[in-house]
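Single chain ahead, written as structure tokens, the form predicted alone.
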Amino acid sequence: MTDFIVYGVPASPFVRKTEAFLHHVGAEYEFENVNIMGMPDWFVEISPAKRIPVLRDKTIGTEGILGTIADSSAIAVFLEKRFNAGLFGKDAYEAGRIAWFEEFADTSLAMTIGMEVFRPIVFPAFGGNPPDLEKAKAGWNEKLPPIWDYFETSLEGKEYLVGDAYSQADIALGAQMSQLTLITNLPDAAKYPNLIRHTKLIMAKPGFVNNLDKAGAMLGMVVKEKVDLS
């Protein structure tokens, strides 16, 4: 009997964040897929912003809104308190820096990967059409590099983003960067050695391996071959 249910789809990087956190604290959970193209009413009730994931703590509530937390960042705060996980740093400054990196990864990086690279490749595939390579390459070559540059600099001389420990900041960045590996390549390791080293380090964490296996199987049904954008 598990205490938690994760509602979402494995291919979402935000679901990946939540699964990585749950694996880190050793919490077992059930996974319930949600149709994100036509969300059922019961899901909209617990996620009024119509976003995934939602986490349910069944020790608090087993149906309806009670026991649910919507949004991956809110879920992380809940799990941090629930398990005293230690993924938000050792002092106030580190907690603030972790929250900032998570926000930047969840917004600027996520939106650029999602809208400029992921969707132009994946969405046409659902209709049996070729990818929009012109748009995807423009996103790859013009819009992503300034964001990658920031994280590359932030990781200079460091294994992790904040302090000397794995944190929610690393989970958030790894969740978005690993999304690229489902459909294309990672950026040039010669140009972004710190970012690529970090991405591979985080992707090797058990929660990431488990999620990416599921996500790869799901997307592999429509995206038969990864697209080279380099």
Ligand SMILES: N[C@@H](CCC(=O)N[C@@H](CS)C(=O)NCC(=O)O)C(=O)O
Second form
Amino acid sequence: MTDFIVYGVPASPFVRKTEAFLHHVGAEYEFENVNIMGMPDWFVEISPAKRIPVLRDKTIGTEGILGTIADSSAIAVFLEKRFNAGLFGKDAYEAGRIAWFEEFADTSLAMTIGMEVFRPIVFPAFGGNPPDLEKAKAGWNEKLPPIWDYFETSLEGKEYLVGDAYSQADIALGAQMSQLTLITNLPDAAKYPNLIRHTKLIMAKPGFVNNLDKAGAMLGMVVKEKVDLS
Ligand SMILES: N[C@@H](CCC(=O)N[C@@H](CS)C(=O)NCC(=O)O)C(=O)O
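Starting from the form predicted alone shown above, please give the structure in the form predicted in complex with the named molecule.
After this comes the whole thing, all chains and molecules, with the earlier chain placed first.
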């Protein structure tokens, strides 16, 4: 009997954020898959934005809205308080910086990876068709580099994004960067040494290993061969 349920799909980088946090604090949880192509009414009730993940804390409520939190960032705030996790820095400025990196990874980076690389590779594969390589390569070569550059510079001489400790900023960045490894390669380590070192460090954390194993098995059924965008 666990205290938590994660509703979602492991291949979602936002679900990965939640699983990484839960693993970090050592909380056991059940996982309930949600069909995001046709979300059932009970799920829309707890996620009116029609997004995964949602977390349920069963000690608060076992049915309906009570006990649920939607949105990976809101879930992280909840879990931080619930477990005194130490993933939001040691002072006000660090907390603000962490929230900023999380926001930037969750929006600009996630949107660009999702729309410009993930969709052109995965969506055709659902219909047994080859990837839209032209679109994926344009995203890879033109849209992603300015965002990667920002994180590369932010990680200069540092193991983690904020202070000298693992934080929600690292979880958020790692969740999006590791999404690439499910369908293609990572960007060139010669161009982005800090970002690649960071991505590998974060991907080795147990919560990431657990999620990426499940996500890889699921996506591997659709994308039979990873696409080389290097
Ligand atoms: N801000 C949300 C974003 C979540 C999100 O965009 N999830 C995607 C999956 S990766 C989703 O639920 N998509 C469903 C849809 O677009 O219909 C969070 O942090 O949880």
